[in-house]
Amino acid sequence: MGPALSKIDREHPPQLAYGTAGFRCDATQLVIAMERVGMLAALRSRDRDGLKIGVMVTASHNPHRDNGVKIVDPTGAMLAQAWESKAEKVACCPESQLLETLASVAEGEAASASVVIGRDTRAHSRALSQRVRAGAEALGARVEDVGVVTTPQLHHCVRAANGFSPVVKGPLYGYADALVDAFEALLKTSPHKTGRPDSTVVVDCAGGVGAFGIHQLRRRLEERGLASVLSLRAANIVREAPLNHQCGAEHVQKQRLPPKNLSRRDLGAPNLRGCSVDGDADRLVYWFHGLSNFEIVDGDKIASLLAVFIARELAAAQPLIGTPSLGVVQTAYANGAAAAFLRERRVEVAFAKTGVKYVHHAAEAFDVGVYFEANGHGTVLVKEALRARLAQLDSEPGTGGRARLAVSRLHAVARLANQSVGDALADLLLVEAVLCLQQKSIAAWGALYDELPSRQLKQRVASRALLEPNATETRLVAPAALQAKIDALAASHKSGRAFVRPSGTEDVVRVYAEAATRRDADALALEVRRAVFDLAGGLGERP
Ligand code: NG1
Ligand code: ZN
């Protein structure tokens, strides 16, 4: 992969930004960045008194040729934002300035440093993760390599290894066992004691690491006799499909198309529900073949299903736990109909800038914060004090009753939902348990509300840095002429809404359009994409 180590120009490393989700670009450009991230992780570990820091080598939903790296803090959270600029300085400085740059970010005094490294299934991920190891070891860190894992698994390993969550025994610090324990606890609260007629879920694994996780879950579900409630069928496993190519959550949600190998005909049985994860299994979207259309049940609808369920259980548990706050956090990519649906049910909706780190942070403001990006990245955060109260009440000998049942359900949700980051495998179990408790079909779930038709496109430009978005990334501050054109185009379609922003994970400008009809949404997206091409230095053929 890429140039030989000896040929790399260490005086001029590629200039990378710690974008929406770490450093990400063509894999051949990443050798130096990986070594430097290893070094930075060692320094961060010293800064945090020797606690373990995680490093995940992945480019998630990007094409296979790309790779990337994200840093995980000791509690399993994403790297503190204050350290992102330090990471950029260390990753991008000439080698001749490396020592002084490292010295300028090194604040910690701890004698030891410790780094946990994970990677996805990309062909170049192993070699790149070895560069991370080399960097961390060069600064004296102890390295644990947990191999091929999903991004949320790596977050879990770091959190558990540092003692921030109880370790269930089993591989990867008990990751799969803990999930299935919590899933079982939630199912136990169901009044319906038999299996489900629609227990099978086909999981499109995007040709990536998700397949291993699904295998681990399936085995445990079978061992515990839960396969009649949930039977997982993995599709597009590693080697069955090229990573993220015409399959996976990004393809399904952005192209609004079925994943490769899973058309209505391929499935062979009617009424099967499917879901797709992305290349590192931190995103999940559901889908099914309706009577005439391919229907997607996206992150907005996952949030709606979970928030309405949780709101009901919080109300039922009120005599025991009072009235904790509940909120849903969305981004500008959320369908307009989702917020209206939630507000009608008196669930508070807040907005954050695109990017998991912003959405996660905004969700922390609530006692129970449900956040999902439309693309399926999300989770349910439960504040530590509430979680402890639920655990205590749930462990007391029960007198039964609705409030007590609600406490058990909420406690199981808090255990199942990943507290660090969106997690496709945890979310899958959470959604399945709720569908099962509510005896809801995917068609009924999909019909919770009617979405406004939307379309997403991307356009390459000479320099996406020339596009300057406002704080919420819903409008452009510059170029002003492009924003004026977008406003005019949106106003020319009924219920038209459109915005563009430079991607933080791919070298493209993203276009989003929503309107009253499918035709209008498609037309508006195309018109806006043309405007980006004309007014922001489009590359390639004019759309
Ligand atoms: P960019 O490439 O900055 O749009 C994408 C997603 C984000 C987030 C990050 C990764 C869309 C439109 N954007 O970011 O929501 O998931 O990847 O964390 O889906
Ligand atoms: Zn991902």
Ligand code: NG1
The other form holds:
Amino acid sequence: MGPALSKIDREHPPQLAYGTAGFRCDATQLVIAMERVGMLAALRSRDRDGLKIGVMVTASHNPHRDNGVKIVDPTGAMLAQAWESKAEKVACCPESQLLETLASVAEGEAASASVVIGRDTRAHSRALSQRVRAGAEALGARVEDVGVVTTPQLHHCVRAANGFSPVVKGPLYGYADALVDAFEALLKTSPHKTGRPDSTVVVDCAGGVGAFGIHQLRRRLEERGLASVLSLRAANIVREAPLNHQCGAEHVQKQRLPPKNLSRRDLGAPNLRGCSVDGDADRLVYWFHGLSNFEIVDGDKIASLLAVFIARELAAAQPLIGTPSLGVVQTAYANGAAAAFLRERRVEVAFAKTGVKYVHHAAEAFDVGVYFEANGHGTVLVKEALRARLAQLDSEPGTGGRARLAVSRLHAVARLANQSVGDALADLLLVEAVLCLQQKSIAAWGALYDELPSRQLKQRVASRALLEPNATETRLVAPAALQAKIDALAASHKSGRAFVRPSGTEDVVRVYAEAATRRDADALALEVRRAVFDLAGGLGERP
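Taking the form predicted together with this ligand as the starting point, write out the structure of the form predicted on its own.
Coming up is the bare chain, nothing alongside it.
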């Protein structure tokens, strides 16, 4: 775990930043922060009238030596952004100023506080979660420890415990049962036979907690007689593979390589498809072997598959529900071919700043908002009013018809998709149900559109503050001359698109470029990098 608690300099704790991923760094630097997070969670609970606040101890897709913590609000959503700076103040202040700092951030007056703690499988997660507990209890909070769980399971537990979603009887507030109930309801709308020749999915669990969730789902699928439709085979389970090392969603999606430790049977069997989750199971990417290459189906294509399906069902249900809005939210890093594919099918595409919390917020503007980052983190959000209307219509007796069938499908989607956070296990069941309903193979899904070749580079600069991106980080507000140069360079390549954005942690500018051919994408990225060097104070040798 690192240095003994008594030897830590409490007057000079590590200075940490609370970002989209919460606090995350080498585990040895987190002992003090974990205690303070427990205290902050207790204060946040009081601020929310005593409702339960969640604390998840995890570093997600990071290496095993790292750890981190995420705070979950009562609805199951990520911590409100206004409290992120408070988390930093509490975690980083000297011990002599702790009481004063806690008093300065406290807002609520509820008499009681309640905190729910979960953790991933890292060797140091148990000890760190105990520090969270100690901090919460020091401020009088009641603590419920749900043990080893995926991050989405922790979000579900908090949401359900506070009454923001129906609770199905069972462990972890009925998480697995609720998912399989919704999956089965969606499958029942299919006119096709229940069995599938390609029912097996190999799930690369990244050596992390996802294996426990897959085991729970597999057992319930078998109990319901659904194994002929979906049979899950877990690979890279805990202790079989080093956490996130050459396996998992981050490795597969970024390196474009198959996960390690899988047998030929797992990788090359006819009709077999696989998917990878990350260390805390909030990301999902699919993969399969094509005629000659290892093929990846990433978050862009998950969003495209689901959005087109939902658009069709919304149109069919129009006589009963009117015309709810549907939109897909992407970041600038989404492949341009994905946006073109969706717009051709009259699905609105919106952009948000890079980061899950920004994309999630933008998706909430639609009645049905679909968001997936290319790394596989995403979900389908359905507004409460529409969910209630679908539930009402689905429960009413009546004759069949296409509109009523569509209502049943949309209601099942709303029940299955995690309404709080990206959820690899929920997304897996949702994807599998849609593929089954459409009788679509993974190869056909992967061929929805041809991705444009892309390239990412970075360039050191004297100060990243010189670059000011717009709200969606798709263009620069300043320097204007640099944006004009990028526009001209992109226009010189067929299907060219490029943008630059300053790093959030170092004086580096990140460059993204895509074009019709690999050669043009590489050339455009290099040209834009040179422009950054020339017009934004680049350091080192000119590229």
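Worth saying up front: this structure is predicted, and the values here are computed from it rather than measured. Positions refer to the first chain, counted from 1. For clarity, a rigid core is taken as the largest C-alpha set superposing within 1.5 Å between two forms.
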* Asked: Rigid-body partition between the two forms: same part for G401 and D534?
  -> no
* Structure fact -> Per C-alpha superposition, the smaller rigid part rotates against the larger one between the two forms by an angle in degrees of 28
* Asked: Superposing on the core, what C-alpha displacement does A525 show between the two forms, in angstrom?
  -> 6.6
